[in-house]
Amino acid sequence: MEKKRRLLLKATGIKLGTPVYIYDSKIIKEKCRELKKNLPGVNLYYACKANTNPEIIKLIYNEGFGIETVSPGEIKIAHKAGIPISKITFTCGSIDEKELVSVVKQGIRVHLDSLHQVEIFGQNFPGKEISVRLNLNIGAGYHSHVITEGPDSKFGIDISQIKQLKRLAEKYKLRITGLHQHIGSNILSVPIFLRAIDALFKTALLFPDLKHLDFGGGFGIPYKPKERRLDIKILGIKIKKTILNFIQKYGRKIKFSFEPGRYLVAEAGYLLVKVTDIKKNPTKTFVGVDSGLNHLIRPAMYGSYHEILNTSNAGSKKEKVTIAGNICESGDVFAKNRMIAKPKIGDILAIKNVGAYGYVMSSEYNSRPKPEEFMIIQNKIIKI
């Protein structure tokens, strides 16, 4: 299977030209169905900031997911993909009154992110129901930039401000019917998820009118070859047990949600690039390619690891090289001192696991155009 995939990627890179993003629809469907199977009875919303291509959003929606958005632009893309308002949620962050009011008037469920937002909501929509995002100080993630709870995080209403939150709600006769949390990104530990869920359940007992709890996302994938996968089956079993215990304590049933993003799309994506230059100095071999941090910023921004496959020469002896991009920045490096099958000029390299936070974070820096996007659908390559 790996050889077949490598040959397909090589042929695709040659046929379409490089750089180019390729997504495998089969992998996205498999990931969607895996979560649906292991989290039965839980509502799932795709955090579309991971990849906003309308065809990918449409594919995931057709697998039974709603769509979680974080901007008016993402809402427009979801509309373009045919997603009904009832299946869209919006998580606020440092937005102004005009944006907040506009989203609420569309009938989209909004998770308010600050006491100021609760005040704005109350002034414009007194007597309505609200959902709020809390910061319960349980942050996690692979890099400090993706930890979204704790004292250093800009997200959510701090747990110490619950009394103030309730006073504001009473002032404007708002009913707090939803609580939301999101602790971070690319988490591979089952215990961390359970700890965060338990914390939200404990806090939820302070709110008598709840209709839904949203645990956010953060389900991780293994970027490094020997990295252990998140055990979704075990997580699902433990979550089910925890939910049943909470319902018994709370005294009635409510709805529960997760917002997976990366987990659904990351492993489906490849960035195909071509070797354009090879240079050596006394200590290093630099392999230059026709792409850069303008197309995939994660290595430069987070120090992220992405496995790189030489699709043209996979069977050759491995060599330690540094894969460098074509952008005029010293930080424009995809991999440092990486052992890969010895590259030569013209080889097609596949940068793996770029389906999430790849194209969606790309730019035209250095006035170089963005790559095109294609999807593998039943062994056919379709432009999307």
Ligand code: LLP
Given for the second form:
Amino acid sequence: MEKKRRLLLKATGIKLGTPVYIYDSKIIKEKCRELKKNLPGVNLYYACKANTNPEIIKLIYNEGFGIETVSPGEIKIAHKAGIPISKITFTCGSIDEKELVSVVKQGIRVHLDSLHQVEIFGQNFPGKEISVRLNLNIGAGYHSHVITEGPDSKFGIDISQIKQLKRLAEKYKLRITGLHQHIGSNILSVPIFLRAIDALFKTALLFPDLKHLDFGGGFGIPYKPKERRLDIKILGIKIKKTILNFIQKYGRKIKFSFEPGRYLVAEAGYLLVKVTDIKKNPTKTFVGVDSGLNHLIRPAMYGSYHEILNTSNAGSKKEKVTIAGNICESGDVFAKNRMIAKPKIGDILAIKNVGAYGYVMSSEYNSRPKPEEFMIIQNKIIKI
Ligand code: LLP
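I have the form predicted alone already, so could you send the form predicted together with the named molecule?
Time for the whole complex; same chain goes first.
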């Protein structure tokens, strides 16, 4: 299987040229179906910030997901991909009145992020229903940049300000019918999710008019070879139990949702790059490639690990190398001191698990163009 994949990626890299992003639609479908199956009765929204390619958004929507957006640009892309307004949500941070009003006027459900936003909403739409994002102090995630709760996080209305929130809602006759929480990203632990959901349920008891609760995203994937997968099956079983418990306590049925991004697309994506230079220094071998942090910023920005496969070398002889990009920055390194099948000039390397937060975070830094994106659909490779 791995050999077949390696050869397919090599042929693709040669045929299409490098650098290039390739996504396997089969993997995205499998991930969608896995979540649907294990989280029955929970509404699922794809956090499209992970990958906004319209073909990917369409594919995930067709698997029964709504789309979570964070900017007018993302809403526009979702529109173009044919997603109906009723299936789009918007989570806003640091937005101004004009943006907020325009999103609400489109009929999109918005999760308000601050007391100031509640005030603006109330002034423009008194008497309406609102959903608010809370910060319940359960931050989690693999890097401080992706922890979205706790005292250092810019997101959500702090748990200590619930009284003020309620007062503001009363002032404008707003009914708080939704609560939203997103604790962080790439979380691999079932207990952390359960702890966050418990905290949200506890807080929800203080709000009598709720119609929906959103648990956010954050489902992680194993980037490192020996990392344990998040057990979605167990998570699903445990969540079902806590939800039933909560409904009993709350006394009324309400809707629940998750908004995963990474989990659906990360493992479907490869960035194919070509070896352009090999430099043997006294203590290190640098392997230069025709891509860099402008195309995949995760290693430089978060110290993220991405497996790298030499698709051109089937031999088992491995060498310890540092794989560096073609951008004029010392931090432009995809992997440090990594053992991979001995690379030579012209080899095609596949950087794995880049379907999420890969292309979307790319830039034309150093005036090097962005790569193209292709998708494997039933053994055909299509430009998307
Ligand atoms: N919902 C909200 C409100 C979010 O802020 C995010 C991600 C998600 C859902 C989806 O989270 P996911 O399921 O993908 O973990 N660039 C970083 C990740 C930033 C995540 C931002 N918010 C990375 O490359 O790891």
